[in-house]
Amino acid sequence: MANKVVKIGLLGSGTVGNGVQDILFQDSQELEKKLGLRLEIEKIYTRSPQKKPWFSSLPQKFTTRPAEVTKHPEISIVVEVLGLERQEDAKNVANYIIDAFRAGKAVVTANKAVLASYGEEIHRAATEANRDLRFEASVAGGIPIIRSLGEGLLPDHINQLYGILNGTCNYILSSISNQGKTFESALQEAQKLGYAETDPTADIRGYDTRDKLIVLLQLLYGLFVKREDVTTEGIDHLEKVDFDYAQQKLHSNVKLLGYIRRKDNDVVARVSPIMMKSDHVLARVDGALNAILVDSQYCETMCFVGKGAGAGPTANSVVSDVVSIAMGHHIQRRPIGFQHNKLLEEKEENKYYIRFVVKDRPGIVSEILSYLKENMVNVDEVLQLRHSQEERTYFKKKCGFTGAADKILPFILTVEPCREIPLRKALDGIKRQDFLLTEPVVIKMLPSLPDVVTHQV
């Protein structure tokens, strides 16, 4: 008896879409042997079909009309891998997904930006249609983190999650930390190698990480938060000097993390650079890799590491979702009863690293300390390295300072655990002083971050 055929419609034929086509066209027989059913692409929507690799051999599969995918009577699974050239396109993509649900299709999407903006409407449409929504490829590319969190850890309670969720940022930070590059040269190298876009804003300012974090909030806690509700800092204010101090004085490293913390039914999410001990598992994840550290009630601490982007890993995640639906796995239900509470973050006390670049003169440190004391912030250490003429000249040029380079002084304060609000109030006063050449750089320090291994440096 012939195996069952599951017909698939594809929205998009870019890098990931072509990767999905490669798997399903080239490996169809091998997949059929493994699954006992046949996965067959019926239609592929793209605006320029003639330019696509598979068009010459399978022109009948392509269409320039999205409705021929979303409303095709024989298609049961719609795969959305359109990406976004502009944020304004997100609404149209969301509508394609919702149209597919209304036509009785299950949907697989790789689009974290669409889920971050229109997740509530999309999840509601899936529930109303009683159809599957899968989005493994939307977070951390080739790492099966969505299925692990949503299914493998379903009986557990996720208390904390820390993620290196953007390979571009991790490549840049690794290049600064390991090779002593400036931020600008590390970014240029990332662009040359294809890790960073021509316009890297969404990556280096943390927006891409934020969108992925919002998708995880939807998955883990049934929370649909707006982008502006997630405090987001990027990495474009960090410099080589920060990594010098982190390594030489604090035995630490800096990573851009998206993180989620839960206390009872309250949940908070944030994106920011975090300073952690150099032997921590996340501190040692280099290059363009992604990593997600999960701390839970029953399984305790675990870490997932792998490629977060690229045609192969991402397409594999998309096809794994298709397989899951085709094999009849159950619909994922969203949890209820949680609330996003930014006050959780405000109530926490943490240590902080603060970097100042000043026009050197007597009395600067005492003036800074007076503002901190006024706001009940206690200094832990004052740190200073010997800075080369090259480093001082770099800051002179970057700050537009007209004086002599040897009058520029970078130095660091670390403060004892305190709340962020009084620290920010103290810094607001310090920022008004004329000795500052740049705004102070503040990095949260988490020396006791949960870890999965004990590593001796």
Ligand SMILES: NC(=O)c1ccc[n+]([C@@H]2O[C@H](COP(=O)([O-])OP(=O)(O)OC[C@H]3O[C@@H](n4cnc5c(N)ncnc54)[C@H](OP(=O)(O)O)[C@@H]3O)[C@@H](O)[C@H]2O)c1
Second form
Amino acid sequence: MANKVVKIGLLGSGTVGNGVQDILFQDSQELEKKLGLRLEIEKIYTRSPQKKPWFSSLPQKFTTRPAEVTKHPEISIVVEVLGLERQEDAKNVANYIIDAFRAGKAVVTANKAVLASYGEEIHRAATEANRDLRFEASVAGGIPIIRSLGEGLLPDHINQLYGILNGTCNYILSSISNQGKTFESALQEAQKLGYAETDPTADIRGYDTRDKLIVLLQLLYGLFVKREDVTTEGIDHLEKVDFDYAQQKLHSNVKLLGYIRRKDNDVVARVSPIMMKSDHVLARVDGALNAILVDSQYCETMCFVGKGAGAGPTANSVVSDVVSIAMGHHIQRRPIGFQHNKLLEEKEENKYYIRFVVKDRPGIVSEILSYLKENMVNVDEVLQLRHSQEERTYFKKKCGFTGAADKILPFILTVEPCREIPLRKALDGIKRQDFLLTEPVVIKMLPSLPDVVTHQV
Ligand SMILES: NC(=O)c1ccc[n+]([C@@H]2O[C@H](COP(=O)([O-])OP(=O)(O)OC[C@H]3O[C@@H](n4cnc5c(N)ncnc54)[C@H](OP(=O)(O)O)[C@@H]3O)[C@@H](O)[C@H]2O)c1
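Switching forms now, from the form predicted on its own to the form predicted in complex with the named molecule, please provide the structure.
Whole complex next, starting from this chain.
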């Protein structure tokens, strides 16, 4: 007896869409043997079919009309892997997904930006149509984190999650930290190697990490928050000097993390650079890799590490979602909303690193300390490295300082655990002072982040 055929429609034929086509066209027989059913791409929507690698052998599969995918009577699973040239395109893409549900299809999407903006509408449409929505590739590309959180850890209570969710940022930060590059040269190199876009804003300002964090909040807690409600800091204010201080004085490393901390129904979620001990499992994840550290009630701490992007890993995640739906697995957790859809201000006390670059003159440190004292922020240490002429000249150029380079002085303070609000108040006062050449750089220090101990000393 012939195996059942499951027909699939693709919206998008870019990096990920072509990767999905490669797997489903090239590996179809092997997949059929493994699954006992045949996965068949029926239609592929793209605006430029002739340019696509599979067009010359399978021209009849391509269409320039999205409705030929979303409303095709034989297609049961729609795979949405469209890029967004402009943020305004997100609404159109969300509508394609909703149209597909209304036409009775299940949907697989890789699109964190669309889920972050229209997640509630999309999840509602899936529930109303009683169809599956899968989005494994939308967070951490090839790492099966959505399945792990949505199925593997379904009975557990996730209390904390810390993720390196953007490979571009991790590549840049690793290059600064390990090879002593400046931010600018690390970014240029990432662009040359294809890790960073020509316009890197969404990555380096933390927006891409924020969208992935929002998708995780939807999955874990049914919490649908607005993008602007997630306090988001990027990495474009960090300098090589911060990594020098982190390594040489504080035995630490800095990573851009998206993190979630939950207590009962209170959830804090943020994106920011975090300073952690150099031997922490996340501190040692280098290059363009992604990593997610999960701390839960029953399983305690575990860490997932792997490729967060690229045609192969991402297409694998998309096809694994297709397989799961085709095989009739419906177990993945559905978002069940909290009573309120609001994130909390972070109330916890944390240690902070503050880096200053000043025009040297007597009394600067005592002026800074007086602002901190006024706001009840206790200083832990004042630290200074020996700065080379080259470094001072770098800051002279960067700050447009017209005086002599040896008048430029970088130094840092660390403060004892305090709330962020009084610290920010103190900094508002400090920022008005004429000795500052750049805005102070503040990095949250989490020396006791939950960790996975992989080796015993
Ligand atoms: N690349 C990765 O490693 C990766 C990893 C995880 C998740 N994702 C997500 O996967 C999705 C696809 O990413 P990608 O890297 O494959 O993108 P891509 O290479 O830029 O391809 C985007 C596709 O979308 C189409 N497209 C873009 N804007 C459009 C518009 N306004 N109207 C109609 N079609 C439009 C393109 O059109 P044409 O075919 O007409 O040229 C192309 O087929 C995105 O949501 C992305 O965030 C990507």
